[in-house]
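Just the one chain here, laid out as structure tokens, in the form predicted on its own.
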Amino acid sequence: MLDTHTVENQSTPFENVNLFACDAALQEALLRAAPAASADLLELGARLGRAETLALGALANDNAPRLINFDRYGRRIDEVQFHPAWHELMALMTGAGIHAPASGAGAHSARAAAFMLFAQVENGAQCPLTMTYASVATLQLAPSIAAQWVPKILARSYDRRSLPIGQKHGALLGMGMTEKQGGSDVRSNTTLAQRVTPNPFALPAGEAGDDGDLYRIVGHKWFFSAPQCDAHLILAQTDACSSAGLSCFFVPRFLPDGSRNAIRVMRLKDKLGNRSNASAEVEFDGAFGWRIGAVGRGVAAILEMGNRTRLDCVLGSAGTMRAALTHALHHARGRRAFGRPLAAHALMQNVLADLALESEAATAFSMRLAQCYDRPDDALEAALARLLTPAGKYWICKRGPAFGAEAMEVLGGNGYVEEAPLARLYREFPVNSIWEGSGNIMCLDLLRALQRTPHALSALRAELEAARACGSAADRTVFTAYAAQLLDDLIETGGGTDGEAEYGARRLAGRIVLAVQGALLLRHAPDHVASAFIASRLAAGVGGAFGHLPSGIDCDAILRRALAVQALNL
């Protein structure tokens, strides 16, 4: 009998790998910032390309997280469910500090490259840990809740029982913003936060045991992000100064007496992508909530944690992009077409050299921006976080989509079934667009910053004025004009707020970052890696589609370089 099923031309699955050692684009990152945690990402590498880590990812999302309303006796408990690969990759994480705010010299760079290395593995678990590193920042602004609760954030431990704080291990923190009539408009949110005298809990309310500060709450939360956290900070209008805008209130799971608080999950959100995490809608039926900074400032207590989220959008979009990258690439270097591997083709190589050269710019902005936060007493650095941030967040996370689409035929058919990462990689793109503000709101912020934010300007100048002399002369040529037309028109602007200015905001963000990243590919990247972002985004215009680079590139050593065969370990 004839053998009708002998599989052939198949390339292998892109596990069991060191995914650190296999990206020069990070080390070197990684190097410039924070050269002594390079032996720690590379253990952290290794061990997050294994097979069996790998496999976690796809099993935490094809278990998605299950609502558990009430226990067998019928009482209240809004508990979520979750498959062992997520509480692996949980422990995982937690164990690696990336859910810990950052301290000591290049800190925050460091947990940027290990973040980034967790997005190539699963996404979704990522959430709660970015909330919880987060809001350490705002919870500083209560210094008495702060202290009862950092030391269990700052714990690598993941606690994953459902216990009052004081029971447990390690904390994790969640948000709550977004209400069902006003979207990105949390000004319009209408629920309500009434003052409670005397505090009937032991534990310290807001400001220095100021009992004025514990409040009971009613509304709601179209978005509530993972519910199964031991504490959540929302925005709610106060009862007496609703006038002067919203106020933030820590709410927790379990009050100080060890009961539940009357926070009621009233389902989980079935999600395009990032279905590994639980994200809810819930309904606060006089829960208690303790404020956090001064009435009707909660916005701007929120907004630290908001700009360390909006940082770790960009750079679970920029691992993101790595992972759909190596998944192409090294199916195209085994998979043969026409005589050939599909790696070898020329129309291939423009495709999967222009990936790279995406993927490598991400990866050295991503890298960049961590930095500044590891300088927050800089005024020059501080400035460019302030700038950079909402600039890199609208478009990193926007050419996400197109970069995971253009990955996936890569693979074709077999990128588009289930079985593949490409297909869950691809979903999980929009979200880091959506999440934490959307595409028009970020620009709309780097607008603002850039009138607001002293030494912005100055700070961009100094960024892109230290590539100059860096790189070829055609390339110095190219960059120089385009970095001086961005800051004459930046100049002749204003960053101004006015109608023409927010009609133009998404191509002005997508100008600076591609400056910048020009100027960070001249001054660390290899010169044919320099040139060919140059002459592709900065001369020519970024195209419509993956596959414009003009000739002359030498996407052979783009393409090594990207994924270098001695560094796997397959």
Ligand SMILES: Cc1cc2nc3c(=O)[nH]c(=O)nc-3n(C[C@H](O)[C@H](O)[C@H](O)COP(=O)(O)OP(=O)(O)OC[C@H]3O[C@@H](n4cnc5c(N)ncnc54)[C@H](O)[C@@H]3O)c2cc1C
The other form holds:
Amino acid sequence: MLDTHTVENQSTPFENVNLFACDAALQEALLRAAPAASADLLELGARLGRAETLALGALANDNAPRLINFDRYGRRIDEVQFHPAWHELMALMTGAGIHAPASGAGAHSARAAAFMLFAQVENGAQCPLTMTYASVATLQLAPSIAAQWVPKILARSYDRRSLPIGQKHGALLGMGMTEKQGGSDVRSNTTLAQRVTPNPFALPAGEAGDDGDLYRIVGHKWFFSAPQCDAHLILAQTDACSSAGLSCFFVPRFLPDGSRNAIRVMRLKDKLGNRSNASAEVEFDGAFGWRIGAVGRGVAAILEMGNRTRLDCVLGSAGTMRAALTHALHHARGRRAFGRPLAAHALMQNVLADLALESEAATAFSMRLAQCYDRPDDALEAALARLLTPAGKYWICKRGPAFGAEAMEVLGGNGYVEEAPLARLYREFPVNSIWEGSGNIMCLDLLRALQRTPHALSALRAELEAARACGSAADRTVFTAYAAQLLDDLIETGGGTDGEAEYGARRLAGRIVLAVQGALLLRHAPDHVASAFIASRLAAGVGGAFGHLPSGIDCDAILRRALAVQALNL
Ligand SMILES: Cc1cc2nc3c(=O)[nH]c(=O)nc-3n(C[C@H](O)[C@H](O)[C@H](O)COP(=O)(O)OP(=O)(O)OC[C@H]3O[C@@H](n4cnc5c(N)ncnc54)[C@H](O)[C@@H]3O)c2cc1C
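Switch from the form predicted on its own to the form predicted in complex with the named molecule and give that structure.
The next block holds the full complex; its first chain is the one shown before.
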């Protein structure tokens, strides 16, 4: 029998590569921020780039979690059942310390680099790990709870068992704020917490006072990701007319007497992406919760978490961009059309180089932002973190969906098919822009930061001025004019919080991020990268699509730098 055809001119999967070794921008950023971590990252990059590790991401998403409300005898259990690939991913990530705030010089930067590498494998499993990482800052407000829980959180071991915390060697935390009637406007929360006296549990209630007061909670959460976590931090009212304001509560899955807390998981969301991760709707049917922080100070307490989770949204989007870029570029080098590799066509070079610039700028920005978190005692660094976290969460996450669509198109029809990872990556992008404060909320937060953070403007000015003497004369001229106009506008308006300031807040956030990205590339990237970024983003203004680079750009050099693959020795 004759063959119908031979399979020719199809590209190969992008796998069995060292994800760190092929990423010059990330390596250089890590050398600046946490040089001692390079060897670990190199090892991690090799592990994550293996075909079998990359396959876990697809498996965990193709086999979404299932809610099991009752055991076979009809007892309420509210357990979530995951595919083994999910557990492998969780074990891999907790083993690398993604869930635990590390200490020591450069620890946040090293974690950020690892987080961006993991984002190239799977995004859903990053959700509970991010929440756990972020929760520690809030838990510290309740020393007696922290004393029992933080050591288990910091342990680099994944314990998937549903058991009371005393019997576990690792713990994960989630958070619940969003209710049906309002997510951004959490003040509309109606979930009610009523004080319980006397406290029936010996632990972890502790003494009376701000740390450890026990309440019973009745109400719901409309989004409650990772309900399998060992505990959640939630917001609730302490009086029915909301006059005291929201308070923060620590709600464990199991109570100190070993029984299950009354958190009813009603259903799991059927989501566009992030399908490996269980995002639940829950009801609190008189669940026990320990108040963290003062009555009415819940938003302030949980915001301690918010900045960290927003940082991870930025890191996650930058990492996912990098994944989409590498798959696209690898494909374009391996597939020919009209007699040449796709990557050799001038117009495709424009698209790919534009994507590479966006990805490198996102990486540089993300690593710089993480570095600010390594220096909390430096007033300028802390102010910069306060400013750039919402601005970056808005801009970098907002660029993601357009980036993902363009990268998918580089693969043509193959990109749109589920077997290639591009479809999954594309579905992953929007969530970072929505959760943890949607785009507009981030821009309003940026205005608040500009108004209320001492040194915010000085910190931004110092960051931009550091690039004043870098790059070619022509690039410096464009950059200096862009930065000066931005700073002048900020001085004039001071950010502002009126309707006009709000109206322009997205544009302002974008300009701030572009200016910082321009400064970072001028200081640290090769001239051909910095020049291309400045010509296409600062001089010309960001267009709606990719592939709009002006003439005179060295696309070849940009693409060589973007992906220099060394196959793994398997
Ligand atoms: C997959 C997934 C998992 C999630 N997991 C969790 C979780 O674990 N815990 C949790 O608490 N929440 C979770 N969320 C909820 C998420 O944080 C909220 O959806 C988000 O904060 C937006 O709130 P909302 O859906 O109520 O939208 P709304 O608050 O109704 O906002 C709708 C739109 O209006 C805009 N908007 C709101 N106010 C203003 C304003 N003043 N000016 C201009 N624009 C405005 C917003 O930016 C948004 O674009 C999750 C969401 C998703 C998608």
